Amino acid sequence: MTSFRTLLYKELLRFWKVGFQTVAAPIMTALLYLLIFSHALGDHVQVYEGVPYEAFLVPGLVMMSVLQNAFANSSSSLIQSKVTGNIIFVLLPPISYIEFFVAYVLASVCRGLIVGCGVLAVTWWFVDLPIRYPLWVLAFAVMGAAILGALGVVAGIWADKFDQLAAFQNFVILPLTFLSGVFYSIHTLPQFWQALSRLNPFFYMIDGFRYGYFGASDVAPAASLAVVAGTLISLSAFTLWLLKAGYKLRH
């Protein structure tokens, strides 16, 4: 397991060395979202009975930060290695494709959870936020970060330059994230958009994560957990198949 530990350490060190950019900046962005949206809509919107809009917003912002940073970690690492050519130093050693996958995804989960905890810590000063079911919170946070970490590996493998990766993030990740109920409940949407939202796996991650705080959600948490777990298994299997085949890495 020496090769796995070394690769994992390298991936953890990669984002921790520039923590001001990879950790502090996303926390500041989430705090600005909270201040702006709570000021603009706090007195006009109430989603759950007895839950202020500011409190409703925080879990969505935390989970959004977890997902976006988990994706950014694995995808940026792979595309930087491919563009600079140092990916060969990861491919030449006797590291199995399973170790490769787990190291990149685990590092992404760590970054996502660190940023999420940071967002939760800074918003705690502004919002009194209960956590009714911490195990639900942890389960959705870990699985959601793992899904986006695996998706980042897929994007990093597929992209040949930074422009392609940026397009993937801007046209896939950001729309799925912002249209997943971070800032609203899908029950406030017309029927067509409600049905469309239910096709978005990000919605189930955020809705289940929010259930852990308030004990209320748009979808039953067990159903959300099943969708998220199925997405994680399917995407992991696909990513492992790409790595085993050496698609755009060894060929």
The other form holds:
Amino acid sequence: MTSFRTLLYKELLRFWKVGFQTVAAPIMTALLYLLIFSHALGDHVQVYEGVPYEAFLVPGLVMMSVLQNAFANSSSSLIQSKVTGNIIFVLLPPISYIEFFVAYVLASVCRGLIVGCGVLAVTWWFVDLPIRYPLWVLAFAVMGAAILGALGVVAGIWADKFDQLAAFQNFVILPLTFLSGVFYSIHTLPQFWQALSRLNPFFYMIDGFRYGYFGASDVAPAASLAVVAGTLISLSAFTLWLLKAGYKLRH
Amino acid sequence: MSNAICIREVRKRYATLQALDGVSLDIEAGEIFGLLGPNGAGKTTLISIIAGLARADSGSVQVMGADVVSDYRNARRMLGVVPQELVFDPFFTVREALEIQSGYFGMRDNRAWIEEILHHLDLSAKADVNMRALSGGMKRRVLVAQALVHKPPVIVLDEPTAGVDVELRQGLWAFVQRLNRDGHTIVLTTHYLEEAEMLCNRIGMLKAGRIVALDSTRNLLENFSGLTLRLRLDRDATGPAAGFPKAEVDGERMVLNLSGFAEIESVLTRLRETGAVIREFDLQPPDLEDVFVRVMAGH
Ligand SMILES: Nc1ncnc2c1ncn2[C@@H]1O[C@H](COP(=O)(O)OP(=O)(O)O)[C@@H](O)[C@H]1O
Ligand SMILES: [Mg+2]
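Structure of the form predicted in complex with the partner chain, given the form predicted on its own:
Now the full complex is given, and it begins with the chain already shown.
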């Protein structure tokens, strides 16, 4: 238990020590998105009855920040440790693969939630936003962050170099988040793209998360929750299997 | 005596390269064991398998009776490893790094022991300095400290003195000897053969993934190595050296390779019979480097 707690503490301390880059910077980015998109689209788009576009946009941006930062945390920590070689400090001690997994994912969830809260707090100044069902909000935020944290573990273990990780981020994570309905409702899309969006697990995370604010969504929130929970469970099982086998960590 | 590490028929292949080719080795509790071999012989690979950083294709390794795969928790608790590469975590200070490492090994309040290690390794003044700001030698000492936080009975040092200045090298070896006196089993690899000769009770030599020599340091020196006798005579050595077919002659100087001390007597007698008088006499004792060169050439 002490090993696990120490690993979690170390992972938290790692991003907290460079908080300007890991927390403040992503909040700033989300704020820029809000200003630009609400300015460009605010007058033309209304997704839900009585909900202005800015209000619609904020939960999407919050969730996008949660997801991207959760991914960034575990993946960058692992790739840095691998490239510099200090990964051996966590491979030499008697830490089980389960403790390893939970510590990295939990630290990712923490960073995701901290950044998410930051974005919410800052945008609160500009946008009038209801939070109808806070528990739905929390459930989707935590599970979404955990999924991306686990995905970050997989990517961090798989990548041998920083540019491979960047490729994973740019060609997998970024398209999946951008095409998940952060900036729009998928009902506004042509039939084909709508169908495609429904194959994207990120869509359910954002849609369910948004339901917690407005009580309205593209898909029933329970269905979204089931998809998100299923994704989390299968991805965790896969990641644990990789860790147990020592894939790319123990040659 | 019981074994600190048991290595049985360990094989490891990297693509087309057989890095370890059936290594069996017992390291006794309480000894200082030297693992020697040229670059690429497989020393680091063997250490990685002992430490659980790599997995053997076949064979088994136990540390203090605990299998490094099936009982890895106990095996790793028993083992402290100083890696060959100079690695560090740039996010932390020396003390933070040591506290975190203690926590990984399940130790809650390890402050007293950490202070003691810092003191013995001359790191106390640097305790609150960020790892990035340390010199290479200092980083090496922190690696040693990190390997010791959990007081492991078995300590493995992989070329701890590579690229380290003389002063630190001597300090480090004095510390290693001290740890050994306190009951720790030590396994080390080094390129400095005179250091291995001075420190190690036993030596194993590895070449291309196989153990090619394994014995006490004393036996290795006695069995493998001859003596080198250098003489300067009062005259040209060509004549007197005629009776010694393998002598190398250079003016008044001659060099002879003897098989052992027993041969000296007869060499001196035969020289006296030629009428030559010895002006300078230098007998070079057996040296691990000679043994090393011969063993490596023989396999
Ligand atoms: N991860 C690896 N992948 C491929 N080859 C490796 C790997 N690690 C070591 N080797 C190779 O295995 C051989 C033994 O290496 P090593 O154990 O580091 O030797 P030593 O420590 O004795 O210098 C070398 O030829 C090395 O190139
Ligand atoms: Mg090596």
